[in-house]
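Next comes just one chain, in structure tokens: the form predicted alone.
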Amino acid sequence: MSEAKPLPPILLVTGAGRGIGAATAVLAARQGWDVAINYRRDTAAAQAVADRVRAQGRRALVVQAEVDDEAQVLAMFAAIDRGLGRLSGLVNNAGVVDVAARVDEGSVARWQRMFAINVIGSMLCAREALRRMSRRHGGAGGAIVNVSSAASRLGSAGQYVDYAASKGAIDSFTIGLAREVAAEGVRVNAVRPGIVETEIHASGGEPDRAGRLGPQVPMQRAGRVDEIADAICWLLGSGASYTTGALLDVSGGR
């Protein structure tokens, strides 16, 4: 009698309807993961990513949730438990930027939204993932990759210091959480993209930002979403089995 094949690992990618998240979901599927695709509003875009995942022969589950809403996050993880099984990977990719503004032009509402989504949302999803992955909770281990930004070390003066500060918080969260759960079978790392050709620039009021600033990068171009996805999926995989607490810059030398 032949041995049963091991079940494929299950990955949640937040903010997976576009950009880096979508590229990561598809690449992870190509590498053997079943994928839960979280999105906020655009159902059609998330379903299109799910179709690309299924085209790789993998299962896909589309789950809508605002990552800064605890009730919605709990419902999302429960849907993944029912629809796919026990999670073994998380990519905290969901995040927002805002229009360029100095700190002395900022508002509490803007700062609260930025930190609620970029920081609290990532912590909420990590908490629920750990409750499924950590050996402390009966899990088999796993990997978390947080999507930070080169802005965390550059500061983004005159543009969005608040966004940079939120990503600085993600860096600290990554390092601390990695050390907290290292003995429980869970690795935690972060990727810090630089200027990348994604739709997020349009939401910040500068749809041409990547093309405009790309030539100023030492490599003289903006990055592509597949280049960021490659780094994320490496950190998720067995090739990074001795890597935790790392902040990996994928920024063209910037």
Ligand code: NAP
Contents of the next structure:
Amino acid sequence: MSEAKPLPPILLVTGAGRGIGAATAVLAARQGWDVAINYRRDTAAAQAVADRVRAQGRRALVVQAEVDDEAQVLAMFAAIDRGLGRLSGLVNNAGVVDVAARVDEGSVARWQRMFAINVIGSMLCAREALRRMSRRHGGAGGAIVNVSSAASRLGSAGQYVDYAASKGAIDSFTIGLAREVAAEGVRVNAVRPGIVETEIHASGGEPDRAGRLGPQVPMQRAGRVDEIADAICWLLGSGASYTTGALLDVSGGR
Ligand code: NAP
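Now show the form predicted in complex with this ligand, given that the preceding structure was the form predicted alone.
Let's see the whole complex now, leading with the same chain.
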């Protein structure tokens, strides 16, 4: 009698239309995951990532949603349930910075946006993922990787302390959630990238930030998206089967 073929693992990557999220979606597909590609604005970019996932022989589903909008997140998870099946991996990658501003120049609107997307968005997606993965909810287990930042321990003084604080919240969330669900078959970890060449720096008003600060990093260069994706995919996979609650710095020694 032949054994039933195991179902392919199903992964959601938020903010996967570009940057670290896109690199993670494609590498995960290469490692055997079917991938739901969440995006906010650029449908064509998300479709192009889906094509790269399918080129690895895996299924891809493109899902538009703002991670800080509960109704949109619920609709996104329902679409994944229907389109791909029961989730076993989540990468909370979607995140924003803002232009440089000291705390004494800050506004409540700015801080609310930063925390809504970076913190509440990640918590919302984690909640919905746990309702599918955790053995407490009849799931078969899984892995969550939160994309934090080296900023959580450096503080980003004079640039965006609010962003650093939002990533500090992600670190605490990672540690606490990891312990909360460790006995339910779900591992929760975070990657803390240093300075990586992506478009996020342009949205912070400094498109060449990686080029300017790269030489000051102990390894004397900025990181590449594939180097961050490698760490994320390791934490997602069976090689990290005894790793939970870890905050993995991928920052060239910074
Ligand atoms: P990126 O190229 O700007 O990508 C960020 C992605 O998040 C974009 O695709 C963006 O979509 C999406 N996003 C933003 N708000 C969203 C929302 N409300 N709902 C859904 N998606 C949303 O930046 P990246 O550098 O790859 O950043 C990825 C993660 O790495 C972030 O969490 C960031 O904080 C973290 N990180 C980056 C660095 C670095 O140096 N690059 C360092 C440390 C940590 P739209 O294009 O539609 O806005």
